[in-house]
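One chain comes next, on its own, written as structure tokens: the form predicted alone.
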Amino acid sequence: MSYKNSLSYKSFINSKYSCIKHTNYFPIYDQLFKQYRGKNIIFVEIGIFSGGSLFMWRNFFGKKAKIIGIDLNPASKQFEKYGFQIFIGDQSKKSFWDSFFKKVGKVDIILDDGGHTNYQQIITTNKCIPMIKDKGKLVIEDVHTSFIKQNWYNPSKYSFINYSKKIIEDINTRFPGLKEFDYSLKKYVYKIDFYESIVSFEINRKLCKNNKFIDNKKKSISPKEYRNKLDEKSFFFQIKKYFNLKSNFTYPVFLLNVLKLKKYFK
């Protein structure tokens, strides 16, 4: 579908101000929020410059949705003649986030479309995920900074999408026996989307459950396992053979298996 057929593009369009996008966000757009159409939400975007993002949300969401706008410049606040409410703060504080949650109170969707640094989008991510509702999300765009070099000095060990790697494992410590991370998500986190350019966090406490591992008591036969049995036809098997070992002397297949791993990781 080309990205001018959809609902997200039509209310770009259609913006009564200077809005810009990326044409490959469009479709990202309907997938990820077409849900929330026409239902009493409340939808904050984190940088607004020329104010046309607020009539494209809120010409795409309907009319009983709450559009809230957060930006750095004073100026923005103009734009509160046209209903919407209107924050002057940085996103990089947490004492703005504090003072901004004290006020609104939890929100459905929050949009980041504001400084794109390191910096910027973490803090951001670790205020914002627990006064996100049930079912809501936080969506971050223009991750693509995290590879540039000129302005936002990436890649970086420290840059949001190795930031968002490290979310997916906090998730993952649900599993029981894992490592588990001091500053941790995964009460919140159920689910992560990663996009070109986009990363979108779906907030669900009552999903976010420890894993347990069940039986169903059921009849078994007893299976033979076979995930650690050599190929017969491999250099260690034939290794083992000939020395008579006992063990499974799968060790050096798995570093052997490393190595052919590594161009994967190129």
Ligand SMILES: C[S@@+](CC[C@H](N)C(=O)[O-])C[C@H]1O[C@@H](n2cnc3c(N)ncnc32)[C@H](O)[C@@H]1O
Second form
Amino acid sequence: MSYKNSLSYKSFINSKYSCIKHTNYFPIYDQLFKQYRGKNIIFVEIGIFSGGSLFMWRNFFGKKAKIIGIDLNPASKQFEKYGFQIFIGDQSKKSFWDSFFKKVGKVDIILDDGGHTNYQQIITTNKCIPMIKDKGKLVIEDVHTSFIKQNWYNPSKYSFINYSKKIIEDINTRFPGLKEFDYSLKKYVYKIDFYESIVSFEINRKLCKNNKFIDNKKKSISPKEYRNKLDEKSFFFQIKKYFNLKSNFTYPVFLLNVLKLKKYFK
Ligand SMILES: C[S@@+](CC[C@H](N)C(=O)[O-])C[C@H]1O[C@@H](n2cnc3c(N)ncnc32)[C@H](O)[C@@H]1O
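Please move on to the form predicted together with this ligand, as the form predicted alone is already shown.
Now the full complex is given, and it begins with the chain already shown.
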């Protein structure tokens, strides 16, 4: 489907003021936000610039949605006369977010189209996720800045993309026995969607339960476990047979596979 057929593109084209987005974003916006159209939601966009995206989101979500804009530029306040709620502040300041959520309460969706530095994106993620309602989303856009050297000083260990990979590890610590993180978001983040240039975190506290083993207690046919069975044609099987060894050779097989896998990480 061409991006021109998306609902968000139509909303963008019909906006009253200038708005700059990327063509690939429109089908993604439709996928991520379609379910909230016509609903009584609170939508927040960080980054107002010329105001065009405020009108785009009003067109897209409809009259029932409350549209809030955040920007560093005090001139952005002018858009309040059109019924938008505008906050002037810095997305990289924790104190800004504390006072913002104190006034606004929990919200449904936050879209970050602000300054796009690692620091801004990471502080925004850490401060905003706990204040998003269940079934809501935090969507960080322009995450390609994690790979750009000029002005963004990336790639870096501390890029936003590496931070979001850390959240993948974080939510996997809901599996028993895995080590927890400081600044964990695992009790909020149920799902992460990675697109080109966009990462979306879906919040659902009720579904973020620690995982537990469960047995249906039905009759077992006592099957043989084939998980660690060596291929009889393999080198390790021949060694095991020749020396009549008890070891199941999982570690040497793992090391050999690491060598074979290296090329997929280049
Ligand atoms: C890419 S523009 C936003 C474009 C707008 N969303 C649109 O689609 O037309 C980025 C905006 O983020 C604002 N900005 C940059 N750094 C910021 C920060 N630390 N906190 C809040 N806003 C910031 C800039 O003032 C600028 O207006």
